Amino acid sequence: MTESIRVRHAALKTFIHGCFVAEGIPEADAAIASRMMSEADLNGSDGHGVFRLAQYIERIRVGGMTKNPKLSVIRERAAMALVDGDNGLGHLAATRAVEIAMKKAETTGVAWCGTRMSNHAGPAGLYARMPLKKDMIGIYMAVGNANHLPPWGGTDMLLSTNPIAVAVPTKHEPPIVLDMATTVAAYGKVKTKAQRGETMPEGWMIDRMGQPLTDPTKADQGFLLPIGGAKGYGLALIFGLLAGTLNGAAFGKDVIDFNADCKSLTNTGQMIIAVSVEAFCDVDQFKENVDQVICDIRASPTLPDFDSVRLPGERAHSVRLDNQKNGIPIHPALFENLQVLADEQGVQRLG
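Can you show how this chain looks by itself in the form predicted alone?
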């Protein structure tokens, strides 16, 4: 196996920020996007962090994304808001929506914010985690940025990975963070497999004859499989309606494949729900109860092939700790591409 190159989190964030600023992105916007992208890599979501940087910059260069977007709230009530991202970096609209939801939930207890005219914003867990700092539960859904999933029993690509993430605060334990696509694998994982020259496990994708597809370079000849069969298809449909159609964002046949089309507006939709724990119960008692649930689950006797029982978010937490200590692993193929990008942008290479 090819050994990855370790890069410090601060250095990676600085690199991303510099590339964006060199492309004409305002400093404040570049700071938000670089923070969220480097955070994705820190947590091990390597298909959604710096891996996407060159793709974002190419889209900006050809006019597919707005360099200096003017975000606005176009609909608002006491416990909801709809943010228009003005076709800027998706991290900006998604972050703004979470911030608004958290602020409103301080008063209303629960708040729901959606986005339209956004773009790809990285892993869902980034945004579900944000309310944790306010002792809130975060729930995030999004319409994926390319359709790779047909309706159950069909062959037309009308649905995407449409992820969901839910983050629940704890007292002493790492927070519970469920972050999952409605497909067996996120498409970002397919793209990273292709870049690394690796094959996909059987069960991620099938071709149009229903046969396993394991070559990621031939992904356009097949489609992703939903989790749980028809149930995963149903979830992808509902999440798309809530994060896309409800917000006036693209869904179904209107979704643009941003992997293949750099120029067309994606009109991506996301939604976030912030739930104030304090509105429902004593915060400390709730977090202690969640800790106890975690301990009870971990104490469960294991099946023969399992070493332990894990909770959602545990792997990302352990990866984060390792990456903070030893640096974020960057595959050599990606590392070389980033060095080329650095030269193009006139910024310091990653060291």
Second form
There are 2 protein chains.
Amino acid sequence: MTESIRVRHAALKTFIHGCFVAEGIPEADAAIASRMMSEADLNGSDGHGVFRLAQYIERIRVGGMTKNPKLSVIRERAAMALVDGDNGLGHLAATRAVEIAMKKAETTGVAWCGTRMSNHAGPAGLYARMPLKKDMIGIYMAVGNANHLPPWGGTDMLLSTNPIAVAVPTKHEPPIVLDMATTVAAYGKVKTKAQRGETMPEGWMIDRMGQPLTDPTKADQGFLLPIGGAKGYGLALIFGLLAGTLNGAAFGKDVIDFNADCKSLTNTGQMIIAVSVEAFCDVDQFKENVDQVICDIRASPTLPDFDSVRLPGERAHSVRLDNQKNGIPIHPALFENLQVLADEQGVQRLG
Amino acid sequence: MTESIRVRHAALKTFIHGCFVAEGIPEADAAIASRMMSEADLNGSDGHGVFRLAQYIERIRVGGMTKNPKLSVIRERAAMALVDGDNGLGHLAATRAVEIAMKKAETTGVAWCGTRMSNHAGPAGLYARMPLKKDMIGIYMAVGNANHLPPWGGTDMLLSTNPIAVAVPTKHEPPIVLDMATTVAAYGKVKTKAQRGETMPEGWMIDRMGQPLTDPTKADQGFLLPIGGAKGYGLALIFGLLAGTLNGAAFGKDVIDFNADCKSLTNTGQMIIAVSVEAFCDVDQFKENVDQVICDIRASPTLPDFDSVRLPGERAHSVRLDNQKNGIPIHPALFENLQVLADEQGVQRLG
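Having gone through the form predicted alone, I am curious about the other one (the form predicted together with a further copy of the same chain); can you provide its structure?
So here's everything in the complex, that chain up top.
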């Protein structure tokens, strides 16, 4: 069996919700986390949705994550807030931060919320997208949950792939949603190459001598490369300071590898900015202007090796439409693991 | 004569100020623009300081820029404002935007100001640095003043090198100041290579067939490459939407090449975010934590081809110290041009 099994979005959400509740997570929290996780899968971020469910539950079981966190706002001004996630699921703190930012931006025009004592919260794009429904622009940054990147020219892995996501509302076009790590390749892509027995292209990783590393099974002997050399290093550093240090969350040498260590507090930090378009200009005109930019870009002639020019978020949008229609594809190995988890948690198996 | 002439910072500022006033620019505006331009040179951004003086004056003379602009705030909320620069020197609108953002952030914690009808305003880092003196983080983005970048996979040059700059306060260390274009190389670097008769490394530019372009004299037959391929394209697009479209400023096909066209309105857009550290945490503790991150990074062992690991802004900081002590180096050809300009404007020649 090598073909993916297609699972309906609603069924996946119900499944995740059931597993969380069986673990002792309060209904309301399970509802938020299952909504965000299944949404990640719906958008094709398949390394960040239900794929992480067993890992989250394991972290709760061994005491690395709190199953009944009391979220609190520990700093607040008219256009900012700092949410303490009390070491619960990262989706809870990140979602709360976005909601507060959106609420504040309604009156102040722009608002910025940070999180501390949060955890892995799935793909950055999930949170940047939330303000779209209020005709707001969303900007999200996070400290990644494992350091795979040294500073430019160095060999100490002090930085993570610290991502940024920005979502911009549109009128008729799918929204523009940029969602990117500051490294050329995400670490998950390296793992996938290893699983498939493929080599990596030059430019993804280097070894400790600075030479190209193309054998993904030797990934632990090298480092990811930042985009644009020193520039990507600079971005990873800045996003880490804004999403981590500013919030009193872990950054740099304090970041633990959450894949290798389920027990230690991650003290993950994230940040979101909500920008009310209506504060700046006529919302309809803005959306039309963004649509026009999209059309101009799409109309560009292409280079010989390309058959079209795409917009950030275009792939996720088409994957989403396909998944809504045909169900979310779950890799057979993951599907098997989820059935085992279902039995463990005493919830109904998938599909 | 090939060696640069060293000019004192104060003398350069006075010179620029004098040239502007002679052109009919009001004293107060000339004071701001000359301060920002000489500051750019002081920090080693030598393509963005006095180097642009003759071009700005030419633009005023042919009616492409207003010498006596009436700046106005056309949109305002508690945490945002939109400044209309009335087509004056970009330094005026950008400086005003930063000042308003800082003032608002004092109470709201975070504030975002955009500009429209602005013009070229020099290096991004100049404006990101301004909030440092109030223990604030500065984030600045701008729409570049010429399109040299197509969308990824395309050949229509719809995007500029749209830069971002972020400045983060520190305690004992020099501030972290990231100041970068979203392309691998800035277009000015290509021009410099051409002047020197050197070839460009692969990765800076490609031609219309997607092949590496290394002859800088053929730059008009190709395009700059974005950092990280589609990622850098995504960043250039987003920064353009945030600094341009959101503010009602030019972006995409509406951007004119201000080097080739002195007459047309540029309607340049910029944006600044000021973040009050004090709203988030204890300022002293934050600065110490940033210093610690810097020390950890600097202590990293290096790759074979590197002799040290550097922080963003480190080079500019040491150039600044050197220029403060020994004067700002002005290339002989530029120096000659400035003496001609001095005679034209009837101001005292440089040093």
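Between two forms, the rigid core is the largest collection of C-alphas that superpose within 1.5 Å. Positions refer to the first chain, counted from 1. As the structure is a prediction and not an experimental result, all values here were calculated from the model.
K.L.:
Once you line up the core, how about Thr214: does its CA shift reach 2 Å between the two forms?
P.N.:
Passes the 2 Å threshold, so yes.
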